[in-house]
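Here you get one chain, nothing else, as structure tokens; it is the form predicted alone.
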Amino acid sequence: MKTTSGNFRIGIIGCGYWGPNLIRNFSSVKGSQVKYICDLDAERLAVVHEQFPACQPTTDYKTLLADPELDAVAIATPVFAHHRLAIDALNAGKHVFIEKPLASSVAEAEEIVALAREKGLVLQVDHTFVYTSAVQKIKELVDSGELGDLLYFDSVRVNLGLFQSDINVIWDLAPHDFSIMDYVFAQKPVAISAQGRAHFGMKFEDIAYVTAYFDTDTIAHFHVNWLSPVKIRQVLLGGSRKMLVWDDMDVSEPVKVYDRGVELGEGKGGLYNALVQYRLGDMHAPRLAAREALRLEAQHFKECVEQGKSPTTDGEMGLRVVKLLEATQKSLENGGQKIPIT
């Protein structure tokens, strides 16, 4: 269902940490208006309303759903509320932009995706990193074949805090790298395993190591940690021709492509005495466009609603990420057992 109301009108549900970023970016998109801001915490709502006085504040999200002029809602609440809010919004005929992860279970995510499809409404999951210049460039390099066949995806996302009260470190940090891998890799993992620990008497794991397996020799590894003394945001991507490093903390040259690898030559004794040769070529850092990913994402959502298109980070991607999360959680609870991805 396309919008025909002229200006694109959206309401933001949830004014905590991420909500104000959504308000600011949707407000900056040409032809877009943030009509409502909503939060159960009246004091927090008042603070945000001072920052964005043009928005109408309310503590009842059903006020947004009852407005026939409102085209869409953006949901920026804790994940346990995603399912109820998304289902209510879709049933009210509103397009939905929703924070990651899409839902707290595969069953909930499947219901949201199915309802959006049934209603003909746009469902976009806020996997923001997919819209960054760095990830777009990495996708371009992979698709062009410059890296060759993909051998591994290795990510580290660690820092000191912030401890969450409702989810563990996997559900908090891993969705970022799961979505990046899903976007960059044409092939999808078939199984996953995980190990993690909770410290200081806390209920949820604050450090975890996750491994994803494919039908091929490709492998992926994810390290997420709330207890690191330093902040690291890094992805290594190994190909049969070239290798790539994305350091999100490097503001000058975040993406570096290395013409390095391994080549096998046959020794005198045949294959069993193969000679390993290392190729040590040049490194280059491709130029990246300076742009705010969240603003591009907000613009993309508006365009998808107006043109009836499917978003890059649509409900299907959101569902695949939740499948990875749920399988990871199951492995964590079963001592690192390898869990199939169905």
The other form holds:
4 protein chains.
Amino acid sequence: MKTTSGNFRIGIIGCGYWGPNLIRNFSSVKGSQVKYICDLDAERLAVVHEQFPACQPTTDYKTLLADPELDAVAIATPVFAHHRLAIDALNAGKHVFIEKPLASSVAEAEEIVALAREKGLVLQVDHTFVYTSAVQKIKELVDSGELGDLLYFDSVRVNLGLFQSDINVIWDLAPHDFSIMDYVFAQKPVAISAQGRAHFGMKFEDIAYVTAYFDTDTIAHFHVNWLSPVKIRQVLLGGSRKMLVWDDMDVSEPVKVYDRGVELGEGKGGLYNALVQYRLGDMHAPRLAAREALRLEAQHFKECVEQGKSPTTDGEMGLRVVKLLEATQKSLENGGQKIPIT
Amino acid sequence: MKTTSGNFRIGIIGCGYWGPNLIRNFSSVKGSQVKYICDLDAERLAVVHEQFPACQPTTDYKTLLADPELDAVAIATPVFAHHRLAIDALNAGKHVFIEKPLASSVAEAEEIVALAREKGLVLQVDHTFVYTSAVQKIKELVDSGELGDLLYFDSVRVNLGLFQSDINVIWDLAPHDFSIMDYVFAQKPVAISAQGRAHFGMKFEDIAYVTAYFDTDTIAHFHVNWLSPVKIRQVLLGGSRKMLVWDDMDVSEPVKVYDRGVELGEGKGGLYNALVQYRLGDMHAPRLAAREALRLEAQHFKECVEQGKSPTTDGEMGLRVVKLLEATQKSLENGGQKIPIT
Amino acid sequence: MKTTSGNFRIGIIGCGYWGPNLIRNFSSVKGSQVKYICDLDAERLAVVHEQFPACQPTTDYKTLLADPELDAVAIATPVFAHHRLAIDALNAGKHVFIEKPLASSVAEAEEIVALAREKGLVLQVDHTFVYTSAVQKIKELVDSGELGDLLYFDSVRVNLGLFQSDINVIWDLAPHDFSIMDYVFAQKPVAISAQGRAHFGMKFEDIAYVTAYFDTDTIAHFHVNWLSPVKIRQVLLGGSRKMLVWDDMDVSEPVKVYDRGVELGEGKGGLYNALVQYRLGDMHAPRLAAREALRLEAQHFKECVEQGKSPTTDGEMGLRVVKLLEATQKSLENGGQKIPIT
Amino acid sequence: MKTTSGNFRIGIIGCGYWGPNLIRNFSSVKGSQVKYICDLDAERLAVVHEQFPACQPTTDYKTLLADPELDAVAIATPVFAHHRLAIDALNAGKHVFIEKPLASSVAEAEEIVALAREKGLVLQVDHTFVYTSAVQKIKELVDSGELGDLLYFDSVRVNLGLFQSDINVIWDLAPHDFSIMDYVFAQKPVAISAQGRAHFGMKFEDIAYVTAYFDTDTIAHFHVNWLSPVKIRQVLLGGSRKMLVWDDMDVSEPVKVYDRGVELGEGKGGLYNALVQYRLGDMHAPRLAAREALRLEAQHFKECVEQGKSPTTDGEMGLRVVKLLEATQKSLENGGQKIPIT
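Mind pulling up the form predicted together with another copy of the chain next to the form predicted alone we just looked at?
Below is the entire complex, every chain and molecule, led by the chain shown above.
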């Protein structure tokens, strides 16, 4: 299937919470058209159709796959349906934009990635945070060496969250943090351990703590929580030269770079603490461009399709995130046992 | 040995960082006198003596133990010396006020506690935070049932810390958090697991994450870190009725109580997420009395000695904290394995 | 003209920055229809029409006035055009919803108010802040007597603002603060003085300070500024019993009530300072309903029209605000002279 | 009188709230000795003497003036006594360190300054803030031209303050802000106007707003208030190139420099607002040295005496501050009239 620039047609499968954002953003990309909107729930579909009257509604996703004019589909259904929809779409020759997490198991995710590669189709996972100004700036600071060697990545993502009916807090929130870490860190974790609890007699954990281990002395840790009275979105990133705090709730200066750290002196007298000294310097908050990440991401998908490029958040990244999720889940179910990442 | 009210004599062993605070506070308690100050380092002793000329200086702690007039000693040496000094002091019939942690092992701590009990002497561990207005208020809120059942305790204690030459970040910082949790929670943890890393080729961990498990669905977690560019001292305490945030860096309103949580509805239609709903209410920040915790603690020790009472932070609490520290250490050394607390 | 409930028709005159918000909100009110959208600029009108295809576009506002079916017009043009449009609309028998400030002079404003009264038509000025949860809550706290007597009202509204081509910072920002004070305070100011400066060779002040005087010992003060590097939206409201801080940039707890103040003791020994003492108590942040003020306001306008009620932000309030603006302007032009409000 | 370095003797007159700070800091300066402490209240003197047993106590300040060995006196009495004490001390040949404000009227201040000049003695006014790291850094930023031309200085200094028995909030708090502005700004104000109110039937204003005018388009404004439920210590300093916020309550990053402002474009089409545009850039928080300002100031006084230098906060500055205070007072008493500064 040939895609002519300026004539990119996509259909959106799943019109729940996130679907309308996809419709709106893909519609606003120049040269892109949302031809179909699809949902099993006819009532919800009607409501969304009223908002976007130019899109053709359907409750049957096969209508989309059968349309030879359609370049791509965006899948925004609950995660359990991702695998079947993605496989069918790829088999129908459609490029696929898919919500995070890519799939509900490593096996499923691997199958999707393999099929996309085999068919030569673009597979982009919607890890939106990667496209934000903040994460782009952090990546730039890390890559430039300004932070030095990375010592730790500490993330807190907590608030009074909506209890999900089918997944725990890990599958709900951790895909964000795992994808951010994956993007920022060249190095990948080799093992995971996790602790968590369900409350109120619920089946799924509402609070969890995850540690990721690396081959080096880097360590990463994630706190995800649906039961916090306050909303915290904070990453501490410790480098050997500088350190960084990203507070996503701070609208004016979300990213702050501290010229602080420790200095290692020469050994004398065998005194351990004589060697490690504070360094306290200035703080710098780079100006971040105001932009909507999802719009950039939609545009990026279109470009990848048109130019045959691999997306920033490609299937491989989506798969790595699912590997971390599955290992986390396994660790939770095994009393916090350390689970290797293969 | 008889202690007459208004005539309480104590000697301070160890005049390093914390010692002068003890001298100052025990001196200021009405009816209390700091008779001796003791340090192995004669030079440091001289400096401190200049500040407190009324105290008798000595480099030999046995001078204190031999003085029949002396009621008590306060031990503020490095932790490895705690055991020998405490045992000797108790055997000499002195009441003991001792820095946290009580000892460097459970075995040592148990021996000290047993001897104090056998001799009928007061043993008070200096877990200062327990005596702060904030912790007293939190305890009061928990005990009154205002928070409901405790769901989780999440503590972050991070800053650009002084690397210690003989202990890791756990033994340096976690005694604070473990003692606070011990005081606030009626229930005690049954197991611990911990993750951490050393950096810069150092031997001791500078960042660590600790999870404490309970027999119920309560969970506690602690982040201690010497490598943070910003200072954070924050506890989130989730209850089934209300939730609490204690930000010890907020000088105006450190404790905030949120009338927020989840409501469990009756089951219908088998839909899981229909049962759990948000509740968003007011926030309330109780006024905390301005007071110096260490002064109250010194006064409390004197009262316990005079009235034969058991201190709030008695040897048993000190022992429980050491048990948590030892289990944490063991877990760190065993790749995060879950270690039972006996 | 008879207005049947559920059949309320309005036309929007002026489709600049604010117009589309009016279209969206009046469209969303149940039983209300935005029949016309009107702007002199045909190009802009076309853009807005694309967003709201159900509305009939016109560049001639007389089309609206000539339509006997139309109940009301909303005027969202630059302020210099308010007077002519409002007078024409009222003469055509239309109820009028009009942007703040009501008019560019007291004389104009008085004429509009008088005509609306004479015609028995509803005149509502869009002082949106009055309809926010925060201002409603503050009004409630003041009216209930919880704050006691009002001692002062201090408002700061500063940021890096868009320089206006035709008005100074007073006419741009102060209408917000003047209307909030007017709504919250039963008492009205009797005089105004103002200080300000223009910079960069501009004609209009970009920074100004305004003081409002009352017959009592109450005082009000306003800082408005287009040249601040940070955005501040803060009101301090001092009462004789309690005090309040409204920080509109704080998304979680914008309104905080402090049980703090001074206590007046009995006179003894003629010592002045013995009589006035601090009182420091708890802080309380009431939960505010999440709601869009402009939607409520649109609904309120419709109800006032249908039920013949006077709006909360009626022409009289709009006139009082213009009186304050004109007095402020006069004081600015006379070196800060105190100008009486009649 | 000859002063040998390393042998600087000072006496402190007035042992109230601030006196002990002076004793402590002058004692800690190398080569300086606090020989006398003096207070009319024998009881208070005894209490302070207990803290500083090395100082000779006296209730008669003439004892100090009569001692030929004494180099200088520090005057920390209520302001009404400043004039007589300073005049007597200078006539006795003593260098004078004196609390802010220098005197309670311009006439008195001028007399003191003239006498010090005539006698060739050092006169230093204790405007402590000038010696803080924050103000030193701000001065450096202004002098380097990094901020560009100064557009405005906006200061807020409010809290629940101790009502003074003999002065209003202006004489209590504004000396801080006036001295900071005087130090930072090369340019001096030419006129003052002020608004304020007393409450609770008190005689002295507890809230006041002061505007300072300059010959240029710079403007300065001060809000001082004893009736605020929250403590705010904030200065906004707008420059034509950069802008600065100093939040003295922010312990980690009190001074923040914003690379923000407006850009003036070339005029075209006569459109006013096309010429002024935002510029939004990075924020930078310089690391400030941790140091006690009062200690530096005491050391500075000793150096000025020994080297015959004029202090940073000399009598001339002290006099300029009193001129602003007196003009402010006069404006308050005349309904906010603009009062020229001569």
